[in-house]
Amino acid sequence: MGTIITVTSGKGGVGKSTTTANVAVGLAQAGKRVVAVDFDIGLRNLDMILGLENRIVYDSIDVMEGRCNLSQALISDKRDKNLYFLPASQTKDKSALQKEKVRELLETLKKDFDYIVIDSPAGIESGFENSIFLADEALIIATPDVSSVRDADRVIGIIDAKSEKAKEGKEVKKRVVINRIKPEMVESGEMMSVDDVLNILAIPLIGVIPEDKKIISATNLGEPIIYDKNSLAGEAYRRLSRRILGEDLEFLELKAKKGFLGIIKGLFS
């Protein structure tokens, strides 16, 4: 059976998405079968990134409605044969998000795939809610800025009481990415630090992405920035893919423009 990770943030542009797109590449390069789900309903944009937009007839509210199967709806990557993904409907609201439905469509995917990387809407309403519920394990994705540090230390708590985990006791494994950080702003004290916002959150660190300007444009290219290898972030979420599948790498260095910032490692369990 597959593993469910819900990429969650409870702020929104703080790079859910991004992360996404770039973890379920990550994985598949690894020889991973994964599908990226995107539970953003009214609100896509994984299909973009992913470079996929094209490509979409059925979305995932079709198949919980049974206007499709599930066949029809995923769509397969163009450049990973491991790689999939189920788009969300561009036309619904939040609310077609049902439970039962959900739980559904999930308990199948995990019977046909090694992960299912779900990116999760904004905020903490109803979609969000069915986008951590079957969770196993959460990355929270946070800036290094006191409102989405806040936002996210919310959503710890609300994963901590309301997944099926919790209800039977058990634990999602949730670690923290922290996402557009710029060495020089940490340095003179105008950023939070890696070491704040662990200090905060109190769960493990699984990933470090620095600020890159490579980033817009492959957005716009729709060539998720991991397939960079000149990127410094392309990197970090090559490292960050290869962590959650249990390799013990260093966090990359990162240096301020004036001045060393040092290597942020042993950070992570």
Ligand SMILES: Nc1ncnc2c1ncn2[C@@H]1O[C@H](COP(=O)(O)OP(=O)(O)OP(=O)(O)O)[C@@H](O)[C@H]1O
Given for the second form:
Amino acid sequence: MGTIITVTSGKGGVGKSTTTANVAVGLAQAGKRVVAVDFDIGLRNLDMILGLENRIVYDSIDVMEGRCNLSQALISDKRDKNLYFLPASQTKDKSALQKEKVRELLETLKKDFDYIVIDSPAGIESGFENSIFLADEALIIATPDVSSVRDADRVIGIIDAKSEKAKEGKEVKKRVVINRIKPEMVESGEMMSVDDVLNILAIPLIGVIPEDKKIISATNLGEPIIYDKNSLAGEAYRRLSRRILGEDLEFLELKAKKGFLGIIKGLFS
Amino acid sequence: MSLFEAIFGRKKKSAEAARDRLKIMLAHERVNTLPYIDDLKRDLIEVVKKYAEVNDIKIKTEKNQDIDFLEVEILLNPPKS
Ligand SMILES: Nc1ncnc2c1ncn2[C@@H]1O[C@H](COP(=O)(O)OP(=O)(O)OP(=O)(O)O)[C@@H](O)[C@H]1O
Ligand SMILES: [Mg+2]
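So that was the form predicted alone. Now I'd like the form predicted in complex with the named molecule, please.
What follows is the whole complex; the chain from before opens it.
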């Protein structure tokens, strides 16, 4: 039986879809059979990040409403035979998802795949509930700013209330990914550090992703940054994926490149 | 404090402010996700009312999820003289 990992955040635009795509590729590269599922109904964009937007014929709502088979809607990624993608509908709104249909779909996927990675919509409304209620694990994405951390805290607090696993007395494994860290701002005291955020959220850390311009070009090209062997963010996502598989890896040491003032400060400290 | 800070002085950095503000705000927000919080407040008011006039009850906690303590602050109305 496969593991369902839901990527969530509360606040929008903090890197859920980017993380979903990269983690899905990372797990597939490690030899797991993976399906990335877009649950951001009405606002699909995981397809573009994965570079699979031209291959879409059917979507998950078509499957749930019986207009096609699951195998017709699943898109196989030509770059990696282990990776599949199930797109969101663009025409329906979030309320188009019915809980029992979602359950049926996810339970079928669990039989076929090792990992089901779900990209969820921003917010804590019905779309979030549908994404989280069958999750085995949750990746909570936060950026080091007050509103993102506040919303992440809120989400962490309600995951168990929405989860079936929690109702059975088990726990959803919740771990935080801190995205868009800017080392030079952290060092100058103008951005909360990884430790600051962890201290407040008090759940285990599973990834630290630096701010990286290459993520934007990767998204432009539809090639997740993890394919780029030379990028720092790519390396961060590779490590994050391997941690999901249980490896105990060090976190990347993110340091600002020292400018003149930095060197002077170094002399005095 | 490093020698650099001693020489060039140090103002409160914005990251520090972010940390402090979040801690204070979340202490209040976290209890709001507890399913029993409104009932608890109502019951507390009932009990305290037997002895004093309650103005407001504030409940907070420092943790999310497995909360193991609540901090209750009961604000009383000043006794009429
Ligand atoms: N570490 C990073 N460095 C630079 N840019 C990033 C980083 N992470 C995300 N971005 C950019 O931020 C934007 C939002 O990212 P993304 O779409 O993954 O967020 P989201 O949480 O899925 O948003 P939404 O809530 O709208 O679904 C994108 O343009 C993405 O390229
Ligand atoms: Mg998204």
